[in-house]
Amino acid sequence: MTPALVPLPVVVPLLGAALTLILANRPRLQRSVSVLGLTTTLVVAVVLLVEAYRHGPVVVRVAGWPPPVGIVLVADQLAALMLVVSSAVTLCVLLYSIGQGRGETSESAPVSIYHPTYLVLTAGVTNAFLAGDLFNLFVGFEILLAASFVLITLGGTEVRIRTGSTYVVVSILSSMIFLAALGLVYAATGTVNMAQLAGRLDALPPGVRLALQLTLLLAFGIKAAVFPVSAWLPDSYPTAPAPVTAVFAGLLTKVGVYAIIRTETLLFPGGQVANLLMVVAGLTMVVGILGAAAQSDMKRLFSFTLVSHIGYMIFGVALSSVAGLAGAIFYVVHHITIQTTLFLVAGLVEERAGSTDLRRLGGLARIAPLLAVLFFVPAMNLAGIPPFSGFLGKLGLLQAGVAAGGTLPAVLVGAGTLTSLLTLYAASRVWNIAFWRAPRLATSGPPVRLPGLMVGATAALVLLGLVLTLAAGPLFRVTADAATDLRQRTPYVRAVLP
């Protein structure tokens, strides 16, 4: 029964796309199809996580064609995690966006469009994380890049077409890069079965294995927003509306990680291009951090500590260790959480204050006590203050970071903390300005009542953030027991090619 359910958080979503399209006129109806519909995603990406953990990867052949014909769909216990923090968190910003009428027909955001669309992007994210092959991969990433085009520029405002405009073009680009690799591994290999690749890239010349390798490594770190080729990031999302930014700063540029964590592993094992990673992921979270001190917007601000701590994961994968690699899912995990969480909570301050400008805030702590919490809770897991998870995902990396020695390690080690007293800089200086000081203009009117449902959801991702804390000793035993099955491929390659 249960590789029955494997191809269910693709189905789901999909399926509820389409019914919520038909529902166009019906938007009490379409809604509740919606929360539905992720919600049974969630159920099924626990029972999944719960499966693989216990007896191993889940596979599934789509049509019943055996690989490398058909198309496999596996669920071992990295993917089935990021499936349950995926789920979780978009139907906690599904919730947000019903609460500030985002799923409502208006101008902004027409009923017709929102739902379906962003059920269609849940899709493309649970495809991405359960392709078993590089093409169903690619699949997975254009279903989720399709969508996302119409999120970003929902409104048709000037600003959100404009920088709508630059995400598609770099999107466009990075998948004609992932597209050309596919061609190229084909033409070596003759396979884009991963679990076939796992033996055949063994086989190749050095020089040609490195070539498929880079290849695969710009497209997914474009997607990733990995320095050098982040810039285009910070311009992006802060434009969109506040639940969209949300769940794109949490889940999109994770999914380029996913992809840059599963191919290191499996097809790439050795670490060849370590120092190359190491490298990327220092100037990532240094650069990434300074970019964030430097701004002015509460969004714009979060999208530069997103860049910046995406250098955490690939310092994790560059390690190649199990120790590094646990360390690196548990903060995509961590991170996922927090950082969709900050997103939300601008989006409530936008909502009370009319700004995210901090020029224009201040005076939040106390006419809205309530949202300060909000705030304050993620910003300090983030910054990897103790007990937090973000302090635990930070030194289970710093540590696996002693561990491997050598000076680009040791160079690592005092990057992320550096990285990590910079990012407590940021939010200690929103808290400051926005929470601390005396009212300014925005926030100086009348009271504004924040919709319940925004609240609620925000809190929800809070309480998440919280458990992922009181959890985080079974989650870093699920996390070491994914990270050594990835580093062994064994049992990755025997459930898909038994």
Contents of the next structure:
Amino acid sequence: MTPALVPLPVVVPLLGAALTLILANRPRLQRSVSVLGLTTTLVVAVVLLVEAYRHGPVVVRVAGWPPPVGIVLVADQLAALMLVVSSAVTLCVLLYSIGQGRGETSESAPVSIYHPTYLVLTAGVTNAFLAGDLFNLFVGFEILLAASFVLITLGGTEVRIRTGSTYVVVSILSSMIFLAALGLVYAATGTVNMAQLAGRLDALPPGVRLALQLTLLLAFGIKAAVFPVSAWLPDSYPTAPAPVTAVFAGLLTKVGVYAIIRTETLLFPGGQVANLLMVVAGLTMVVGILGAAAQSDMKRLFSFTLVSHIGYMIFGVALSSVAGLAGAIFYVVHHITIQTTLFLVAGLVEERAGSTDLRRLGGLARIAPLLAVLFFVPAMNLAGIPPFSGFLGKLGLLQAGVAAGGTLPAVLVGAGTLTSLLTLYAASRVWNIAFWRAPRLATSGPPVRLPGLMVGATAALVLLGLVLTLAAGPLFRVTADAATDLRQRTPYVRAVLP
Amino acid sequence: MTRGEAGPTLVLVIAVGVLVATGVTLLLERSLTRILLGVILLGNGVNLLILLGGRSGAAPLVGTVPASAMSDALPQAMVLTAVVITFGLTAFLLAVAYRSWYLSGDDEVQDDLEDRQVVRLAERNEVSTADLGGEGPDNDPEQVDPEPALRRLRRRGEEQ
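Could the form predicted in complex with the partner chain be shown next, to go alongside the form predicted alone?
Entire complex below, previous chain first.
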């Protein structure tokens, strides 16, 4: 019964996309189809997570072809956990965008393409999480990229085209590198099935193996916005519509991080590049957050904190101990939720005050107290103030770093603490300027009533962040279990190739 | 497709090298049309590279030749998918280039004004006016850094 559920998170959004495209002239029906599709995905994802936690990875052979000939979809604990978080977040963002009236036919978006594209994006993300072979992972990436191209240039205004063209070119380049790596992997091993690769890559000469590993790492590093190749992100995310930026910030880079976790544990265990990963993780954290401190626009500032906090996850992967991986997975879950929430709040600020430029904002705490609360909780969560999940995630990673011993992990623990403090600085700077000081021109106009659905969806995500805090104990148990499975490799390989 | 017992054909390896090298060179340009050409060349180079990974031989149809003499069908299937994807992305990039030309008169990727403004503040060793509690002259990015807008105007003047 359960294996039959595995393809649903990919198939349901794709069918929904087709339906919403047909229903382009029936906005109400279109909205219901989207919401229903994503709710189904969420329910299926939760069932899969429970099943994977209790009985190990759930595998489905597409069209009944046995692997390695056919394609497999694998929902192990890591993939299922990612599915649950990503579908919860996409559902909330969808409700938010419905509240905002996005997806309606308007002058800036003449065809109602928002809903179909959004659903295709979701299908791409879930396909990447479930992919059991490298080529299917590539296809997942391409699905989500193609959809994201449409969403980031939505409306085709001059500024969106400018930022969109940077994004499109960088994404295509990273896909080309991934594709080249795929070709080389196949040439070296004769397979792209990940479970089979796990065995065959071990037999390769170390030089060839390292070259393949680094090529894949570069491709995923660009997608995940790891430091030397992260400059494209703060340049392209902020101009898109708020819900689009929010879902990109929450999910797309994390798919890259997921791919790094998967390949570094399943295909290339042993930590040959651990030192390299630690150096880039440290640089990502520090350079990213220094960039955030200099920004004077809320959305740009949070794009920089997004880059910076990717560093924590890479640090956990670099440690490659069970504690490190568990911390990294926990941090991914936490960061997807919190970063999306912050961009949704930025969207609410834009709706309320007409701008997210800090120079124009002020006094929001007095004018819109609820908005202030919705900002304050996730901002402090991101900065890692106890007792929030941001603190627990960072604590888990730093403890794993201290347990690893050695100079480089110690330096990274220092960098992580510094980044946490600087995040607090950046977050409180936004708080002081936009919320705490006296009202400005942009904020002193007549009060605007924010649509209830927008506020509700944002509040739901803030609550989800708090639930992550309260349920951190059980969640850490799941991530530790997932990390143990990842380190052992046998549960995954045995489930795919019995 | 082209790998015998002795390994891949040298001609094809060189072709991949040339395509990728010219593609990367064009990608470094600023005009979207040239970047587009770069993407096409790079895409073809990478697709050829995947083909090189499989065994060469006769068409892989059951019953025509013994299995040992067949070429490897999997890279061909992967290339087919990759070609379609590259085609779609190229078409989208072409649309972006056209839209950019339609809106701003050329297809050059413009500078990010906000970025340059932050750089300018750093060069002058100042903090943003927002931190001092005011709304200073850096309210309007266009006024702080007129260079990109001027460059666009100049280029338009040259064309006429």
